[in-house]
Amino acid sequence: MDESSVELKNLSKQFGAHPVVRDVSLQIKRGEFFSLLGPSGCGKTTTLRLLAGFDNPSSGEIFINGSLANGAPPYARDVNLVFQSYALFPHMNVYQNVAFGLEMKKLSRSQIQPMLEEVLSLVRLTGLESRFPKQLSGGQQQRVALARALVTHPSVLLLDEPLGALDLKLRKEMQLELKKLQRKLNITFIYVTHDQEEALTMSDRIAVMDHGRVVQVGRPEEIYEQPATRFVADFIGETNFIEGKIVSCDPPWVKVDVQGIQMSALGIPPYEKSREVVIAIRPEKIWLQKEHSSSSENQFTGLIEELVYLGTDTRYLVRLSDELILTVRQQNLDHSAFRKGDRVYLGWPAPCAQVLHPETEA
């Protein structure tokens, strides 16, 4: 049995002479929470619209549950779409909004009622059937849009930044609710977002897009810990980029000279001596202490030039040389441990630093 719920093969879309989606190929498994992540204008929403049938591809193929979907109208595809704006009918109450799709299928009221009760209970809207959208909170409106999309039991649910209009606290609550709902229903979710934390929190796998192309696909921890390109490392989370030249290579370790300072990092050969490369290192991977450590290979001295208290942690700007300043983040176990102007030791385990290939940099 084919495990793919959705498959895109060399999918491209142009509007006039402007390419928006470029040669995208993806396999999305049944029951997977899959996110398309990237900045505005990267092609993620257009990819979703191509899947839904609202736009036709310029080239390439779309398969849904193993069947070619190219040319099929939206109503003939076993998918539903939840919009960022929810697109609720303002003149219809909750019951009427959710029942709309079932009524279009000519189901009777006796058939609709149990289906409606089930889905409203699922999204915790029981008792609100007679309310109109303007009488609901943002989170409740979002649940109505979800219920309307789920009540017809699609095999694939497409979600276009559905939490974008919610405040931060409610958005975080709804992220957990959506993931819990997806697991309970075992429906394939394809979720579009520009919010890195949202994608990392909810997804089984993520496709990072840039300028219409998919630049990396992987589990959240893979995307964060082993970014394939400088763009991915820069877009997801915070990263220090350190430019230097290869001194030696002993796979999988690479030694790099950075303004006279030698650093060890993880790299994939081949590397030629003196080749210019970039090291990526996350700020939270770097340790700070007042005394020299005998257990760390990458260990340097620096001067704390600035610090910002962030509650759970503190962000430090530490100068290693005239042109090299690193951002370091440390949990606030003792937020008064370091002060501006302190001379400190800092370092990181070699596996936490990654050499990026120049040809894969953004």
Contents of the next structure:
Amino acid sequence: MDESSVELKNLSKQFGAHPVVRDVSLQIKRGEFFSLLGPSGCGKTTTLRLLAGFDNPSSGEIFINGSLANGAPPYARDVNLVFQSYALFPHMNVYQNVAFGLEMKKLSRSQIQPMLEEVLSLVRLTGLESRFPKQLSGGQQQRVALARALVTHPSVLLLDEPLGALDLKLRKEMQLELKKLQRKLNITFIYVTHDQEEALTMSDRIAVMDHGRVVQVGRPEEIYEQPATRFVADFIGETNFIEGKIVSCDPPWVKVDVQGIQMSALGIPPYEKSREVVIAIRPEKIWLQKEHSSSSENQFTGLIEELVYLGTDTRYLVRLSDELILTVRQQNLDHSAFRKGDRVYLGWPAPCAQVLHPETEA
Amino acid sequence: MEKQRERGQLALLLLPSTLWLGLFFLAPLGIILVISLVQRGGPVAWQLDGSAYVRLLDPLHLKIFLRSLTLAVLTTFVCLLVGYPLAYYIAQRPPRLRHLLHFFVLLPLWANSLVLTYAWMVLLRPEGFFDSLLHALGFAEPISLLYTPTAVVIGLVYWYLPFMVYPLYGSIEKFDFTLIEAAHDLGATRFQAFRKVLLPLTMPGVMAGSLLVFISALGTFVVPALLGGDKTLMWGNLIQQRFLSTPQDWPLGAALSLAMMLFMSVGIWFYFRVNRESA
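Could you please show the structure of the form predicted in complex with its partner chain, as a counterpart to the form predicted alone just displayed?
What follows is the entire complex, opening with the chain shown before.
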């Protein structure tokens, strides 16, 4: 309890008859970079707004720093929000925008000045104090929004897709910068995004949301390597889904029959025989070879149907049988890559393939 | 060649507005200016004379001018106080309801304003609606609002409220309400968010609405004539009387008109200057 900065207990929110957030329970640790990740309409932004206090939950509880925050107005909460649109005050310059929160706390000018200098140098905006928002670039506006939210030293910073409006290069720079900033200040960040790469890059932990529910919570590598459901595996990165029936089970290994081809995958028992399951395997975990490998048991033959050159790697579509085509990604280490129509051997280490519970599919 | 034709087309396009302004604005203005500079009598004697401007400086005129100014300021202020929450309310409704509310705001403009003002006389007179209501509520003293400055302000607010609501609605509707959330998030109470964020950003609407109401109220004569009686004459009534009632004095009436126009022009010039600086 002492450890958690923010705790949500069975939080639900509906607008009219339409449920937007359903029974969300989360514990976010102090100083953690926590992301809410999901497609648009999954309830991540609404969860953030409930935390900020702009909306009230239909049921459930919100604890901030251990005390119940339900019903407290936004201005009484020790959390600040960085808006997706930045929401900078257009009639105030950078100095006035950033000082706003401090002025609301009734601090004097002499108290404000050093805090302002500190935060502006932190976000590298020194010298732009007298500029107005419309005179700034997108990246600079983003930094002003960040400085404005950070200057009052909130215990939790909420960020609603703050990098969404920036171009790709700037976004990548800002991702690293935000992460560095968060480490330095040791403030809890709750970050809403639909960009899986962004979430994987920055987060200590991620909660994947779908249709108002939290589907999985875990560290980035857990979410990526061991997706709990087909939805998570599909949403985060690229995944091959292979449908088949269980042949035998030797915990933790499961042998699955896919149109006459037998494959091993990692699964959590119990599994009864001939039950229908789905195997998930990432394209980059599959190896491609021209010759048969004697050491691997999960080994198949296929025909290269299509290939797409992507610079650092190439994406192959390999046909194993009439109805089974797998996507394979191979790094372009040499030029002796494969051509369309090549017969190839392919396979994967059994631990990389995972059996998903059909009933947990979203 | 080409340029000449373009110029000809432009002149043709500007012809209607030039004619309109010339015939219905500049020409009457010229006539008024001429009349203000001749002798009075029958109703005017065509003899150059500047004495109308001396008569203009009568202390009674100053008193009426100050009264007009006070009532116009008061009307503007009450319109702002009523109009701002109303415009805010309308701007916050879902679009379909907004249309209906717009209709209600505009409704008084569709009826004959003279008839509506007579209706106000009925409501405000002794033993009228308000008097009876107060009586029923236990106020023993009969009150008559009719023929008081209060009645004039009520009537003027009623007439000119739409002129305040529309410019205000225009600015509030364009306002990004995320900014209010941002202010709350940074610790501002509702009042602070209003004063620091909403009000400054809707100031153009406040200024435009106030100017429209103020100018209109300052030049009005129907409302004070019907609801104000003889004791609450405004500048407009003064002008009307010099032209139409005895003792007739057209040159003075013309001079009074020009004085009012000059005063308003200064006000409008000031408004545009302030607006340009804040833009």
